[in-house]
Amino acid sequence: MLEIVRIHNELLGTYGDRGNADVLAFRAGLAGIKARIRDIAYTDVIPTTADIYLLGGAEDAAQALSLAAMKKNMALNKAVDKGAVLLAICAGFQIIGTSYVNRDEEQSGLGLLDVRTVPGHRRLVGDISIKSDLFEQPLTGFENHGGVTTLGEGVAPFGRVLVGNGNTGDGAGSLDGAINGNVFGTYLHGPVLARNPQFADLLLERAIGSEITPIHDELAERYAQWRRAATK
C-alpha cells in the first residue's frame, strides 16, 4: 500500500495544493498500485514510514505555525533520510529550505534544500510555464509568491522560467524551485500535478523505485496540452 501523506492541510491548503495528493491516489489506481491518503493535523505527529509527503501553500502565520510544529521531532526530515519523496508548494518550498524570514524575523528552516528566502519588493503572481531537465514537456502553474528564493551553490533547479516569474521575479530564462534527490520544491501551484501529470508519475516511480505502468489518460492529457498551449 503506497502511504500519501498530506501535511497540515489546514494551515498549507490555501492554493488548493491538497489536490496533488488526490491526483496521486488516482494516478497511482491507473497504474495498478493501490494507494491511500493520510492527513496530518499541525497537533499530529508526522509518520516516519510513509512513501510520499506534501506541503502546500499557506500566509505567513500559517507557515509559520507548521515550520514549528515540524521542528518538534523533525519528523519529515527522518522520512526524506529513509528514502522519501517529498513535494513542496511556494511556502512549503521556504519552509524545507534553509532559512526564509517571516515578517522582518529570519526564520531557521527544516534544511532539506539548500536555499533561502526573503521579502521581494513586489507580488510575484500569474501563469507561469517552466522547461525542466526531468521532462520532455514544459511544466505550467501559477505562481502567487512575495518572496524572493536564491540556491545554494551547487543546488540544481526543478526548472527554468519560459513564461512567469520564478524563484527571484526575474522572468524567463531565470530559475523556479529546487530539487534534491527525492525532494522537489517549486512556486508552481495548479494543483501542479493536475496540470502535469508527467510530474505525478515521475513521484509514484521514485516512491516505488521502478518505472510504472503506462497511464492513459486521454483528459488529463487534453488538459495539460491546452494548459501549455494557454501559457505562452
Contents of the next structure:
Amino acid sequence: MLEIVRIHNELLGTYGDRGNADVLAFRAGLAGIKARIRDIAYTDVIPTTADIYLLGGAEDAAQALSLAAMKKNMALNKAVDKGAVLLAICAGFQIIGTSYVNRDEEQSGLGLLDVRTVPGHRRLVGDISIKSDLFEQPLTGFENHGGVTTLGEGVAPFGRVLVGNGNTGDGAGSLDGAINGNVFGTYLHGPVLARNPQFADLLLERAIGSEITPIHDELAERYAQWRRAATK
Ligand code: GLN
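Could the form predicted together with glutamine (GLN) be shown next, to go alongside the form predicted alone?
So here's everything in the complex, that chain up top.
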C-alpha cells in the first residue's frame, strides 16, 4: 500500500495544492498500485513511515504555524532521511529551506533544501511555465508569492523559467524551485500534478523505486497540452 501524506491542509490549503494528493492516488490506481491518502492536521504527529509527503502553499501566518508544528519533532526530516518522496509547493518550499524571513523576522526552516527566502519588492503573480531536465515537455502552473528564493551553492534548481517569475522574479532563463534526491520544491500551483501528469508519474516511480506501467489518461494529457499551449 502506497501511503501519501497530505500535511496540514487546514494551514497549507490556500492555493488548492491538496489536489496533488488526489492526482497521485488516482494515477497510482490507473497503474495498478494500491494507494491511500492520509491527512495530517497540525495538531497531529506526522508519521515517518509513509512513501510520499505533500506540502502546499499558504499565507504567511499559516505558513509560520505549520513550520512551528513540524519543528516540534522533525518527523518529516526523519521520513526524508529514510528515502521518502517530498513535494513542497511555494510556502511549503520556503519552509523546508534553510531559512526564510517572515514579517522582518528570520526563521530557520527544516533544512531539507539549501535555499533561503526573503521578501521581494513586489508580489509575483500569474501563469508560469518552466523547463526541467527531468521532463521532455515544459511544466505549467500559476504562482502567487511575495518571497524570493535563492539557492545555496551547488543546489540543483527544479527548472528554468520560460514564462513567469519562479524563485526570484528575474524572468525567462532564471530558476524555479530546487531538488535534492527525492525532495522537490517549486513555486508551481495548479495543482501542479493535475496540470503536469508526467510529474505525478515521476513521483510515483521515485516512491516505489521502479518504473510504473505506462498510464494512458487522455483527458489528463489533453489538459496538460492545452495549458502548455496557453502559457507562452
Ligand atoms: N506566503 C508566501 C509568500 O507570499 C507563500 C505564498 C504561497 O504559498 N503561494 O511568499
